[in-house]
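Single chain ahead, written as structure tokens, the form predicted on its own.
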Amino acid sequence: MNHGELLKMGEYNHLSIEGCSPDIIRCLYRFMLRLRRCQEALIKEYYPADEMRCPVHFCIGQEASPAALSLLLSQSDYLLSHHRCHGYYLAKGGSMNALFAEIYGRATGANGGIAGSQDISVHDLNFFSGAILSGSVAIAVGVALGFQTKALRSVAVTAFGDGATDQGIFWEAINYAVLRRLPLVFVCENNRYSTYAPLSKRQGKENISERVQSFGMNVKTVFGNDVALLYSVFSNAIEEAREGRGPCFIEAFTYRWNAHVGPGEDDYLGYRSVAEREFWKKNCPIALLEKQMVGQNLMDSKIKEKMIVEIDQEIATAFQFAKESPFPHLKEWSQLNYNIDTPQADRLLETIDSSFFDQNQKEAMPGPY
């Protein structure tokens, strides 16, 4: 599977909701619809008011993966996302009020208005995102190693784009995860482009999962706009990782409709064709699921309209909350980089025996380290 072959497919007609409970299907649909309308509302408001305080990477067209994960992760599981993070933040239970306030640079934001859209992290939810390409992948390996060392049944999931696989640290992470059989699930949203560069111009082989498999990794390649399929594949991978049967790499072919960054369009740059965009809009993840739901009498115009009213009210409340919240006040900008009140790392380094790091060290360090 690759993007070129997918374009020849035309309309995707393999989505099936057979065997999946109606409640799960409704939850998947509502999550995607909520995320889509949230993103559209932010785009509509961004320029006219000019009040948002950071660049924003929207995820219209890529709602399926976070929707599936939203029903599968426990509170103790960690979700580590790339910079296009709004869906994953909401998937881990993040507040829409706090999301909007963060984008508006307000003190009530998820990170006090000082992180912005690309770096939202909420410690209490075990959710972390970041703008460093492949950064979430490397951190997820450490998280999963911690789970394994402490014999916990928690799982780490790292979500990233195909651009992250251009980095050497990604392949080191794959190798180490396989070597240690870590409780870790890699979710690659292959949307073809790293900024404006197609995968075919960056790597010799477009199907990333084939190369990952050569490391001994269990891999799955799926159509990333089929949310029912993603739910099944993610569910199996997370359960395998939780039971100690090793990591999994899932390559989900999907597409962002919007510009790489910001609410404006960037197609004037000529890096993607009209036909390509139309293919993916025709295969909208929300529309694909809705078609099946209508056929199974799980969706009609009244149910959808009720959802839209509820979602739009939540969005309006989030805008009001953000705009009425105060801006952050910091006496010392140095507080953003380190905390002098908890020098835990320095204390640990003072007590570590250097022999723990020689060629004879054990697999896991003793003590509290």
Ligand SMILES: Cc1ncc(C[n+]2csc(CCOP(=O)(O)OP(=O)(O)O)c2C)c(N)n1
Contents of the next structure:
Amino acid sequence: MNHGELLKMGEYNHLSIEGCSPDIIRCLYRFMLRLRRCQEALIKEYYPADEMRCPVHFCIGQEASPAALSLLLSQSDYLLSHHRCHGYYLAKGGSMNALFAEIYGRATGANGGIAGSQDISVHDLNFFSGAILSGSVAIAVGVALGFQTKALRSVAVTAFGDGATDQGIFWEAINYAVLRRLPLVFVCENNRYSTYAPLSKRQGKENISERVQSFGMNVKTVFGNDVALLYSVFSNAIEEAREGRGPCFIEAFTYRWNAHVGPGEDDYLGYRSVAEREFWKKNCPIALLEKQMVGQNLMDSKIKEKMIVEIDQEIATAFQFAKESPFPHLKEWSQLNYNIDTPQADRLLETIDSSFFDQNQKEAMPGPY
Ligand SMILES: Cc1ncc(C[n+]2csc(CCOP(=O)(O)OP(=O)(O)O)c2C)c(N)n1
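Same protein, different condition: the form predicted on its own was shown, now please give the form predicted in complex with this ligand.
Let's see the whole complex now, leading with the same chain.
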């Protein structure tokens, strides 16, 4: 499977909800709708208000993977994500209030307003994300090794884009995970682009899964907008890893509808064809599931309207919470070093020149990132 071949398919009509209970289907749908609407609301609110002062990588069109994971991980499992992390943060139980507050740079944010959108991490939820491509993949190997060493039944899942596979450390991580049969699931959301560069311009061949498989890894390639399929494939992979049967690499083909970064459009740059964008919009993960649900009497306009009202209320509350929260203060910086066992990090913190920190965020940051 690759992006070029998928476009020739036209319409995807393989989504089947037969293997899932109605409750699971409803939860998957609700998660995707909630994620979609919260992203859309943030995009709408970004300008002209200009109060969100960090780069934000939205994930419209890519709701299926986090939705599937949201029902499969326990508290003790770790989820380590890349910069496009909002869906994964919510999947691990992160609150919308703390997400919005983080993007608004407020003290009540998931990371005290200091991390911003692409580095959100919540220790209590065992959720971590990071802007360094493939950084989380490498850290996930360490986490899984820890689980194995301590004979725990926990699993690490790392979710990232195809851009992570441009990094050398990604291939080292694959090799080591296979070698040690680590309890680790790799989820690669292949949306074809790293910023504005297609995979074909970055790698000799568009066959990530094939190359990963050549390391001895168990591999699956799936249409990443089929949330029911993802749920089943992720579920099996997580179960296998938990039972000590080793890691799995899942390549989920999907597409981001929005710009690489920020609330605006970047298609004026001409890096993506109209046909491609139309294909992926036609095969929207939410619409594909909804069609099946309507066919099985699991969804109608009344149920959907009720869901939207609840979700929009949660979003409105999150905006209010974020906007009414205070900005962080410099004197609290030391408290942001969560690991008190790292005196070296404490010493580094003391060397930071606080004059760089614009507490009132008067200057917008240049981009793109
Ligand atoms: C090591 C490293 N190199 C470059 C970057 C700059 N960068 C940020 S996002 C991005 C594109 C990532 O694409 P992908 O991993 O496919 O995820 P997507 O943005 O498509 O979701 C790049 C190159 C970075 N963050 N880290």
